[in-house]
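For reference, the chain that follows is the form predicted on its own, supplied as structure tokens.
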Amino acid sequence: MTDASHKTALNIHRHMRARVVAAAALPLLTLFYLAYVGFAFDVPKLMREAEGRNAAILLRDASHYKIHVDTPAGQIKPSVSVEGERKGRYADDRLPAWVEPGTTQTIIDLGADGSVSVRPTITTIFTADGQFEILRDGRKLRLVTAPDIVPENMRVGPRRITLTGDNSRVTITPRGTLVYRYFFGWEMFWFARDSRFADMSLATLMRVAAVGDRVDPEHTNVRVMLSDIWHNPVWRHNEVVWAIGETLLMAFLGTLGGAILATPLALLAARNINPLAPVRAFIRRVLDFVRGVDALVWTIVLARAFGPGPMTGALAIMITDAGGLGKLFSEAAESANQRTLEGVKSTGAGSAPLLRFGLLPQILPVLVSQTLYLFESNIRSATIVGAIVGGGIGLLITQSLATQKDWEEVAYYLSLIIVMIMFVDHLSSRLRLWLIHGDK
């Protein structure tokens, strides 16, 4: 075996050594990482501390309604109301026919986790476990008949007692008996309790629209029936309309204001257009800094600066995506195929036919792509850009979490949000196809 070959096997062999200890090697030091997230999080403490109960809670405060029946301490008669919202209250004579009030005591039927008994200074809880008789004494509570073991979806304090069912939850303090009862469904999601056709099935609103009588004289049944739906006071349909359109204006503004910017400079920091060196440099760190800042940081800044408002979220969407597709669109003007530049610039052409002609239809789609991409991304951006500045779906959304109950409304916007973005998604690809391929 000569010298050269004998290297090239010792070469060879360097190689596939040096292959087998790196597929080893990633691995082991993917276990090790794994291994220092689970120490650094503390992922065994957050495991025991995890509440399954809470989350399927949530899913169920999301999924479906409560009527609240609260009866103050000191009195049997109840107010039932819809997530106790005073716009969801029941006549006292329209009341659910699981709650009967009565001379000594009203009886609320909880379907299969029991039923409830209120007397001006006791409370009953009937379930399967058993009876739990709850005593008012002052500002603190007494369990005066109770099974021997207290079940684990009951809890017992001197001022709070609260009993949590498959579908209820009933809670007792000094000041009253709160009774919540879930129901599938979001209700009053199309009439409010004060509306004319509050309670009518589908049927007798279809009579109701096509033959019966006027409600309102000077506009027809269904013209009523539109107007009570788009000003529906709980779920305010016509201002969610108007925070979804605040939400894709911000986003349609920031995403086109970006990539108005971002093209002169992209230009300017493309190897191929600017032979400039300094100014290429220049222009990088600029695009590295205002795509190195968060769009949120932009929007507490100029909030700061200009106040709040949806013109302020689009500024800030505007200058992050600036960064960004500054950097994607010098990169695309860096990898077009410099034979097609040549070929135009042995043409004579100037600089602009240059780009017009010999960079441009290169670059057109990688452009078009990336800034309706971009354009998608920034309708979520812009939501929770909102909820700071005070504008579109993402103030709706922090107005309903700061209540702490209406998860519902929070699904309702969240759902709209992922319409929206299907839409979105369908129309920025047939533009797309259709600015690249024409009438095709």
Given for the second form:
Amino acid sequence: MTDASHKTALNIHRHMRARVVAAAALPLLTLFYLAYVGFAFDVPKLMREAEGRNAAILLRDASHYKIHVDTPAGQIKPSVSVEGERKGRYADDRLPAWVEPGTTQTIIDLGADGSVSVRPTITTIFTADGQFEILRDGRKLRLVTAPDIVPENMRVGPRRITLTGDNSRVTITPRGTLVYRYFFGWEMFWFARDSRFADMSLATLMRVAAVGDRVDPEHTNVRVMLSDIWHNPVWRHNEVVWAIGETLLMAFLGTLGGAILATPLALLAARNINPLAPVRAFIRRVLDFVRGVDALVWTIVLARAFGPGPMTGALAIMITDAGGLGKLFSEAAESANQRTLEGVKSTGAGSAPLLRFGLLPQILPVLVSQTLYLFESNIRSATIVGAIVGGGIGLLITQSLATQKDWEEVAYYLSLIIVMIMFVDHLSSRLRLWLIHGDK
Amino acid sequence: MTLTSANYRSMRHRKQLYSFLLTALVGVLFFAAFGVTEDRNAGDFLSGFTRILDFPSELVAESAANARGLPALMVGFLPALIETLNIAITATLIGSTVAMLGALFAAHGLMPSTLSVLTMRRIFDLLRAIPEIVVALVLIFVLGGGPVPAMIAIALHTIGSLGKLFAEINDNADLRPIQGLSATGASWFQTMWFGLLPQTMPGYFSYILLRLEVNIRASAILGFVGAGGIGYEFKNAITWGQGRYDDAAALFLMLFATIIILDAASGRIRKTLSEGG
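Having displayed the form predicted on its own, please output the structure of the form predicted together with its partner chain.
Let's see the whole complex now, leading with the same chain.
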């Protein structure tokens, strides 16, 4: 073995050893880092305090609705409403079949959970565990009859007795008896209680739409139905559609405006287009600055000047994008084929025809495909920016998240956002393929 | 020759007409859309445009008066910045690991079953579509406040976006080393570890670095809606208004410097990687 080849072998050996050390050290370092972060984030405390119950509430509320049956003390006649809202109140002559008001008592059927009988001073709950009779005695409650063992799902106090079933909850206080019954689904999604179509099944609805007598002599039934759905006061479908539109508009304006702003800046920053080095350097620093300042900061600064609303959001996206696209466009221009440019220049073309015929055909596909990519990601950004500047679906979803109880609305808006984003992704990838390959 | 010159000219004219119409349509749409958003905005464009520098100049004036205090303020906010960075780095680490595993089942060449490829890709699409802000706010309700909800939200989004990119890299991988390894009787894990990862790792790594940048920005924004870190301090300083603008300036400078440094560092690393250094 010659000296030189020995040295190479030694080098390779050393190199291999370094790689082995690196391969072992990297996962170890990562583990150490994760352990440190676990302490920094105080994960043990989080585990202790995490509210598993909240997750259950959230899931039940997002997929179920409850009907409140509220009977004040001393009365028999209940007031029945969806989620206790005034907009969701049942008319007294159109109560659900499981609530039966009588002359001496109201019987509320709770399905598998049993039933409740409400009288002016006595409320009786019938369950599989037995019968509970509660007497309202002035401002105190008394459990008159009960089985020997009070079940776990019952809380008994002097001023409040609750019994929580699988799909219901009965609360008795000196002020009255409140019964909740849970049902699967989203209540009043199509028709609110005040609509004349509220209780109809799909088959009935179709029959009424096709051959039924006109509910409103001025308009056809289909038209009244559509208008009732559109103006549904609980789910506010018209406002939601507007909000989605606003979010799409913010993304569209922001991306297109950003691309329009970026193009001249990119040309001024490209080495092969602009021969003036100081101007180039200046424009580049400007682009770096715009990109370095976070979208969050632009949003705050613009919100101060333009006030809250979708235009502010669109402008914030526009500025952020102008920085990013400016850099990408100038890179595209610099990597354009120089010979084509020189060829066009040799025909004596001025700068405008030079750009139009020498540069544009080369970089247009890159420009368009980058812009479309950005449009996709901007739909997501527009949701978040909307939450900050107060516009679009982002605002609606943060509003319903803030109450921490309208989880069915959160679920609804979230599904709309997902559908919207997937739809735009699909559309823009089709458009991109079509623009680049000229076919589908 | 079927293409006569008159024929050619008419086609050319039609093409020009089409591009003109398309451009005009996009232009009209642009201004119409702008008008709509301006109507629904609190302030209008022209009067806002003249005020655009008011807030930054107020901020600069106040913090310039207190320029000596800025370094001390920055040191005070260092823990917040570290928390923001920790959220982003942990989310990137966890998200990219899961994405790497998931992407193995989402590449056409590696998985014989089309069903697995399609399901995995739909899952990635779904994870990308859900906005981080929503996941974070829901998790704050379930887990309580702090950095963990934000971290999980960003990690989920990272799985979605990196998973898709990793699957595309896997699609383009050379299958011969993999086939060679499995012919020697190597297990599935060994095949992936020695056959696939050496070719795809540089590609993965460069996407992970890009994602880290994005995640740091996302982590700052999530802080603004209540998930801790520098974004939260920012919100406090700004809503406080005058009197704490030097705080805002200090925070701004820190965020700006972090992003610039990271941008430069990851650009350099990616360059080294792509040159095979």
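Residue numbers count along the first chain shown, from 1. Computed from a prediction, not measured in an experiment: that's the story for all the values here. Superpose the two forms; the largest set of C-alphas matching within 1.5 Å is the rigid core.
- After superposing the rigid core, the C-alpha of residue 304 moves by less than 2 Å between these two forms.
- With the core held fixed, residue 88 shows a CA shift below 2 Å between these two forms.
- Here residue 196 does not count as shifted, since its C-alpha moves by less than 2 Å between these two forms after the core is aligned.
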